[in-house]
Amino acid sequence: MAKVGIIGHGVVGSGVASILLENADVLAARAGEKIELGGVCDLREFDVSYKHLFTKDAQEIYAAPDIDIVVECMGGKGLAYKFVKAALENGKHVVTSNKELIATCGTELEAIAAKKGVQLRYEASCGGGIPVIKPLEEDLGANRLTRVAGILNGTTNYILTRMREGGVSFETALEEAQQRGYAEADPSADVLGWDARRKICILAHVAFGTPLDDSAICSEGIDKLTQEDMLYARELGRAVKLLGMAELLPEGWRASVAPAMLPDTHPLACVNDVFNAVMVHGDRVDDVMFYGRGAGTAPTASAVCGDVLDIVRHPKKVGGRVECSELPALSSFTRELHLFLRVNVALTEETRAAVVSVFPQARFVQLDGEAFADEFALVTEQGAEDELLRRAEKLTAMLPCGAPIRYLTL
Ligand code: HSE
């Protein structure tokens, strides 16, 4: 029998307890032995059937002699770091859904796990319930993986979908996402793109061997997007998505998070609501796409328990990661794209001339209706991202432009 202790009985931790109790037969059949809930640490009180298992002292979980696997679902870095480190040092396997912890302290924690001969698993840190980390390591393990791109945050995808399809405001959509348990405790991590940045950092690490340090990754969120941007996107046959992308090239690697306009026909364009999707390119398999619920109690707990099950089945996992630590982080993608820009003045001969002086091949977009009389939008010619962003800044100095959105020709 294997015993599991949970630290943090919130959105994810309560789901893990529920699976361990209610799907115990399924887990036992697949593991070949019983997997039992041995304890739960939380400072709050919960009126649940297993309240006798609760403690307010994390040490009673991470240092308990009979706990084999510690599941950390507290989130954040401070205490979670302390408890995960202590659990690993005590020879416990650790499963966590904590992307912030892994994307910042993962290198140190993985080293401790390796030294202690235990596993540190974090499938639930990326893509909620979607199995992606293990498939990259195992099922696609025969490939040189060179590209990962995806919709990695459920909250922002939910907000963008509601803004586009329900016509609701950003604030209302965010409130709904919070009520459904999708958003982080501080939802600015979702909205500003930090959560997606942590996830692309983790996925690039698993796929290419890049460092677990998300500070090297540029990110933009969806906080500057408006409902009007959605209308322009619709007019252009596109959908606005917050996209995380990472690429491995012979000369280096690059990862970033930014809003993008995707053609309606692109597989990622129809990933809506809280769903996430990850596209991976391998040299042998070509493109593979993973799709599922990116946030929420049950899907995320499903991923946590999948890791628990795998540890019970294979406690002595061998093998390691591919490495690319000698390669530098590059500042821009090599792929060429267009920018979409909104200009907050009427389209006159003068303003048109100003745009053309910066983007000679700009394609102008004007929406019908009085509300759009004093503004227009444009799609720039194709070019390197950095160069186009420099020119967009130049145009903004001449005309009041909104934040650019990458207009990808995927
Ligand atoms: N806040 C995260 C999201 C939770 O919305 O994707 C899952 O990681």
Ligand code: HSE
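Numbering follows the first chain given and starts at 1. Please read these numbers as outputs of a predicted model, since none were measured by experiment. Under this definition, the rigid core comprises the largest set of C-alpha atoms superposing within 1.5 Å between the forms. Compared with the form predicted alone:
- Taking 2 Å as the criterion, residue 313 does not count as shifted between these two forms: its C-alpha moves by less than this amount when the rigid core is aligned.
- A displacement of less than 2 angstroms separates the C-alpha positions of residue 107 between these two forms, with the rigid core held in common.
- Once you line up the core between these two forms, the Cα of residue 182 ends up 2 Å or more from where it was.
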Contents of the next structure:
Amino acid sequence: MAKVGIIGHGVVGSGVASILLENADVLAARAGEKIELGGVCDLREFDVSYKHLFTKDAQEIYAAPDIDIVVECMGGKGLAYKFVKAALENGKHVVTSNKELIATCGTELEAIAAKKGVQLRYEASCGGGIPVIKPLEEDLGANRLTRVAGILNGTTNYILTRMREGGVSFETALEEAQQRGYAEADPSADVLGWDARRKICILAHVAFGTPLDDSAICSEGIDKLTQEDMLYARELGRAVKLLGMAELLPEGWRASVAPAMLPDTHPLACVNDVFNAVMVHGDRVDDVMFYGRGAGTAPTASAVCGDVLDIVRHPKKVGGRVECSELPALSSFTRELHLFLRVNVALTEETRAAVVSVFPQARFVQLDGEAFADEFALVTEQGAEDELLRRAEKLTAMLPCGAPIRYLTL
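After the form predicted in complex with the named molecule, can we look at the form predicted alone?
No partners, no molecules, just the chain.
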């Protein structure tokens, strides 16, 4: 029999406890042995059927001799880091959905796990209930993986979907997301791209062996996007998505998070509302896509319990990752692409000349209707991203421009 201790009885922790208790027969059949809830740590009190298992002292979970696996569901880096580190040092396997913890402290924690001969697993940190990490490690293990790209945040995807399909402003779409429980009262981690940055950091680590340090990844959010940007995208046959992307090249690796315009025919362009999707490119399978709900109590708890089940089945499991630690982290802005820019003045001979002086091969886009008489948009010629962004800043100094959006064809 394997015993599981949970630290944090919030949205995810309560979901994990529910699965362990209500699906105990399913887990036992698949594990070949019983998996039992051994304890729960939370400072709050809950009137649940298993309240006799509660403690307010985390040490009674991470140091208990009869607890085999510790599930951390607190979130953040402070106490979560302390408790996860202590659990590993006490020889416990650890499962977490804490993307911030893994993206900032994962290297240290994985080293402790390896030293102690235990596992640190975090399937739920990147896609909620979508299986991504284990398929990358095992099912695609024979491939040399060279690209991971995806829609990694359901909140921002919902907002962008409402802006495109509902014709509402960013502010209105964000308010709707908060009312539906998709966005926090402080939505900064979502709308500024921090959540997606942590996830692409973890996915790049799993796929390529890059360092777990999301501070090295450039990120932009969706807070500067407008309803008008969506209308131009529709005119161009494109959809705007907050895209996390990581690539492995012969000379190094790079990763970024930024709004991007994708062709309507691209599989990622069709991912709407709160759904997430991750597309992986391998040298033997070409492109493979994983799709589903990226957050929520039940999907995330499902992924956590999947990790628990795998540990019980294979407690001595070992295996390394393809390491590219010797390869440098490249600038995220050296890839070849186009930029989309919206200009908030009428298209006259003078403004056209100003644009052409910066982007000689620009493609001009105008929308019909009186409301769009005093503005236009453009798609730049192809070039290195950093150079195009520098030139976009130059144009912005000459004309009032909106935020640049990457115009990609993956």
